[in-house]
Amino acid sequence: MISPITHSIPGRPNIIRKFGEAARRADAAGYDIIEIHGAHGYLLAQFLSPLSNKRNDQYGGDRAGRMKFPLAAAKAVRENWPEHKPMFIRVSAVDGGGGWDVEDTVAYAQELKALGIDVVDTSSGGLTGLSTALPVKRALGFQVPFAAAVKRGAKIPTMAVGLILDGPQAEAILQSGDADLIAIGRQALFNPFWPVHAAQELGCDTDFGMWNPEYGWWLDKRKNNLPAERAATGQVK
């Protein structure tokens, strides 16, 4: 379990400043999007949950106090990140232990929106046990309801994650209005070509033009020799 935050953090203003400095470095390096990891037991998540934040000063206590440090960090990043470039923040919509819930996340997202954060990347769990564990049964898209609740409750774009395996499933989530973006993590480890496979499945790239030319030219030729039911995706057994 994460050790409770019960004492002062040396150089707290310096830590907040360093969030901003990191944003400037990311911009100088040429990145187009920046995301703060504020979920899964990382520092900001530890401040948010009363299970880990046992402070009795201005950075603890009620929800407003527990949100103060994470919001200051987010503000520092936003102020040092170009206005025209999107800023995301990842959150655990529920902490996995009952201390922080979706209602809290909606309130937090409303404050983040006021600071100019563009997208809330909505995950869950991780404060106790495994870093990304939520003690619920996992099914396809099991975290999508969190993204939907935050999107509708805070009126802010969200990104859905969690057992989203293919293009049609991802597209269905977007079309339902439950989220505005889809994030793929472990499924990309299983299938590094996930984006181009999704494009094939959704009929967006029938001539394999999104593939590297070294691959695409032959895959496009090969489809003429495949059974019709498999030619659309280019998949063979």
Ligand SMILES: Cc1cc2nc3c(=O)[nH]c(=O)nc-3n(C[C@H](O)[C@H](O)[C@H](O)COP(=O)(O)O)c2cc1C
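For the two forms, the rigid core is made up of the largest set of C-alpha atoms that agree within 1.5 Å on superposition. These figures come from a predicted structure and were not determined experimentally. Positions refer to the first chain, counted from 1. First, how it differs from the form predicted in complex with the ligand.
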Second form
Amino acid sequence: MISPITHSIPGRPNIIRKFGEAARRADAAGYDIIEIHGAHGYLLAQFLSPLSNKRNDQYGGDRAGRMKFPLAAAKAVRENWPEHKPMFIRVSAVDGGGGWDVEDTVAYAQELKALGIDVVDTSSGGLTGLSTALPVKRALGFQVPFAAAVKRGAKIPTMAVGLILDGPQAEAILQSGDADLIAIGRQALFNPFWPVHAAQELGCDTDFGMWNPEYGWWLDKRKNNLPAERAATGQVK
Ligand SMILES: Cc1cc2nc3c(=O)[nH]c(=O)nc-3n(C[C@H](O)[C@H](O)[C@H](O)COP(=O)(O)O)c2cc1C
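What would the structure be for the form predicted in complex with the ligand, given that what you showed me was the form predicted alone?
Whole complex next, starting from this chain.
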């Protein structure tokens, strides 16, 4: 049971309302999880950062004013998305230009948690400069410290993303308590079977049981026969 679409704010009723309506459509379409894109210089991120938010009304000014519109949008989605379905929000933990920092994101995440948002998907940058500008130095797992800071600071589950390449790296992040979920971007383009390879790397799937049953058994049989077949052709591996 979900509440009717009633949430609005004076002067901006349509946009907030449309966030709620979008959530309803996503539910009707059968989605299990919804995520607001509030990062990378999109509308919500533009409100948050003083580098882009120059308003002198109630939606600008100090951090509380700048958070007002994004929080109203998140509230509208939560109110129009079934309670039992998880709601995520993607944030830029830092705006890349020094206007919005991790401590701001922690304060924001505390408010999001109070609204019933389940997971903060912690990215960074995208507000200023070129879309390819680097907000933080690129290294494996370069945004994991942001996910950790938000998780610990706001006591809300987080999702880590950014140069997470294999199962053991992903598992180490989860085991360290820095994040609760892992998101994969380019590695999934590179290897669409990433999840089942990760399961094998972590010893969770030794017999291709997580693969498509139509052919998993065949890959398993091949794996078992390969040593003998390689030996027969003189390969040592
Ligand atoms: C082809 C491509 C398209 C992307 N499009 C989006 C996008 O529309 N919105 C977004 O938030 N991130 C987008 N990203 C960024 C990814 O969601 C992810 O945060 C980023 O690639 C870092 O993770 P990775 O190192 O696992 O790829 C895109 C990345 C790629 C490679």
